[in-house]
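So this first bit is one chain, no partners, the form predicted on its own, shown in structure tokens.
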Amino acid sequence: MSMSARIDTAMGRAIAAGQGNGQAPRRLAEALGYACTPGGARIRPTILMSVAAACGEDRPALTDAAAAALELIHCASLVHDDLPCFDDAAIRRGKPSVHRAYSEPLAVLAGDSLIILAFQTLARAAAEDPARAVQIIDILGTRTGMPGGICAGQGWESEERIDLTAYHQAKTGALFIAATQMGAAAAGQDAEPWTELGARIGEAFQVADDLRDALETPESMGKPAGQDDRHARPSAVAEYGLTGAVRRLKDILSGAIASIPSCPGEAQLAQMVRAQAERLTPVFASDSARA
């Protein structure tokens, strides 16, 4: 089975469990599935599985559960980010955001339910290797909450003075760090050496997202554009300018490849990181001249 198929299967199984087989409130159950589909690039679980494979994966069921749990947290964060109290975004992935499609109260409940479901998914797979599962749960909790998880990332937006590096690492980098660390842990390897790779990939994705927000349209992005400027949020474009942000993105991606720890699948993993770099950078190659 391909990596993409594994992710889709694991996500489908987790969402079905969360929907309660017809026993849950119908509209809330529908909102869970709506929030997770279409799935976009599923880049975080792809990175997680790629790291697990590179480390010599030997518990595929645990890897699958970890990948689904991570993606569930990501989807939950998007539901909450789009709420009127944050971005008040009307669209997400080319369709109405969850609060527009199902109401604000159901969007709050859907996001909360997805977070809980993520940890239930890991708990249900813990019999595969209890010690590894506990470590994975701890990593996901650390990178979701406080002091340096995605909750902290959202919290930085309410501060008068913002540390851009800490903001980017928490808001976007946290789940990429989770991806690399959880992948290593699922394969029975030490998670700590994988922190830098996740942090670098996460920062690259945030810089790329800042550039997209500044340069693209809602139609091309599948979500609102110009949000950083509209909400006076910190961004790489505001900090470095367009040309500087593009340069920063390329530097980060080069460093990401160099930071891959030694492992049996190091070459294949480097190829995956290069593919992601190519996916991020072409959009901005001609735009840097606009600065």
The other form holds:
Number of protein chains: 2
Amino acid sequence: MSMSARIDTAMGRAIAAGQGNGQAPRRLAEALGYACTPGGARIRPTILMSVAAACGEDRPALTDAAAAALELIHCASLVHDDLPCFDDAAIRRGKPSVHRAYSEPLAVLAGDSLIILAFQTLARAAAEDPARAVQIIDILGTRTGMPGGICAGQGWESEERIDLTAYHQAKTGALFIAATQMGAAAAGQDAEPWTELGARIGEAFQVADDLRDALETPESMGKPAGQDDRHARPSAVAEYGLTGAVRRLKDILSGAIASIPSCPGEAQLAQMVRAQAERLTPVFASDSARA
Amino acid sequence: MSMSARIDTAMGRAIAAGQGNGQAPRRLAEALGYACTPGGARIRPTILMSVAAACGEDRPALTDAAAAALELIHCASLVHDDLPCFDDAAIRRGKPSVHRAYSEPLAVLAGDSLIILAFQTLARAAAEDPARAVQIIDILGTRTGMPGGICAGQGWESEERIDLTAYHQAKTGALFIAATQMGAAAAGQDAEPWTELGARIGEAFQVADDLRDALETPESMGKPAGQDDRHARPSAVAEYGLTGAVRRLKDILSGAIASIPSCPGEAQLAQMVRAQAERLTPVFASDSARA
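Shown: the form predicted on its own; wanted: the form predicted in complex with another copy of the chain:
Shown next: the complete complex, the earlier chain at its head.
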């Protein structure tokens, strides 16, 4: 089965478990599926599975659960980020955001339920190797909650003074670090040496996202553009300018490839990172057109 | 150490871990502590620890983590329930609700962070017995999320037709079932036979809460009264009348005591349930005064 088919299957199974068999409140059950589809690039679980494969994956059911758990958390974060008290986004992935489609209470509950489902998905896949599962749960919690996960990253936006590096590392970097660490842990390897790869990939995506926010249209992004500027949020474009931000993106991606720890599938993993870098190419193109 | 001191210590340790050592966004870190204090009765972790003790507790560190995790989830649910899109409550536990004290974005994030912290607290206490820890994590997820946990209970309020029993069991009963099941699981016992005790205690508390909502003042409750009526929510008082609801409360508590599974500390546990029932006495008194 291809990696993307494995991710889709694992996500579908997890969501179906959360939706129940008709005993759950119908609209909230629907909202869970709505919040997770269409899937988009599923970039975080793809990185997770690629790292697990590179490490010599030996517990595929645990890798599948870890990949689904990470993506569920990512989807939950999008639902809550879109709420009126944050971005107040009307559109996400080219369709109405969850609170617009289902109501604000159901968006809060859908986000909460997806977070819980993530941890439960891992607990339910733990039978073969509970010790590994709790380690993965701990990593996911660390990179999602407080004091250093994506909740902390969002929390920085309510502070008077923001450290841009800490902010980006927590807000966007955290789930990429989770991806590489969880992938290694699912394969029974030490997670720590994989931190830098995740951090660098996360940094690259943040810079790319800042560039997209500054350069693209709502139609091409499937969500509102110009949000950083509108909310006066810190951004690499504001800090380095367009050309500087593009240069920074290239440097970070080279560093990411250089940081890959020695492992059986090292070469293939470097290839995956390069492929992900090419996904960012539209940004380079847009920039060249304007430069 | 007394049970309540154990709960306070476990909660304090978990919250401190979530707050970090000064690297986290300060206001969100503060909001985590604010959302969990003053502690109130800590009734759910008390039930959990009582069941673990009755079952012959042999992993006290895991019991402590389970108790803290359950209370963190309860506190998170209060923070999100108080949000403007749900109850829009200005006051909780006699002080401004989290969104009034800290802002709506920080209340959403505090709730999210407390949910995550709950699962992480269990993962971090798993070293001695990972298999038992993942079982407890699964129980907590089942009783918290979808399709049958407190999120589902809240989700029923967005449906056109509500089954009152399913609604109450999910909204309030779920965390009491989690308390008895997690307590048994922390002590290495089969969780399933403990379901009924939790369900009955939960039902008793829901009826007592409905009675309090109908009878008491905001000052005596430390939160707004008359919410069920104001939001046209289903309630035992609306369904059975005051006298009928009081009769029902007494029946449920007798049934709860009768349902306690055979275990080493059975008599003491029955005593604990009776003590909790006495905490509900003000409700009986208010009712007699009016009858």
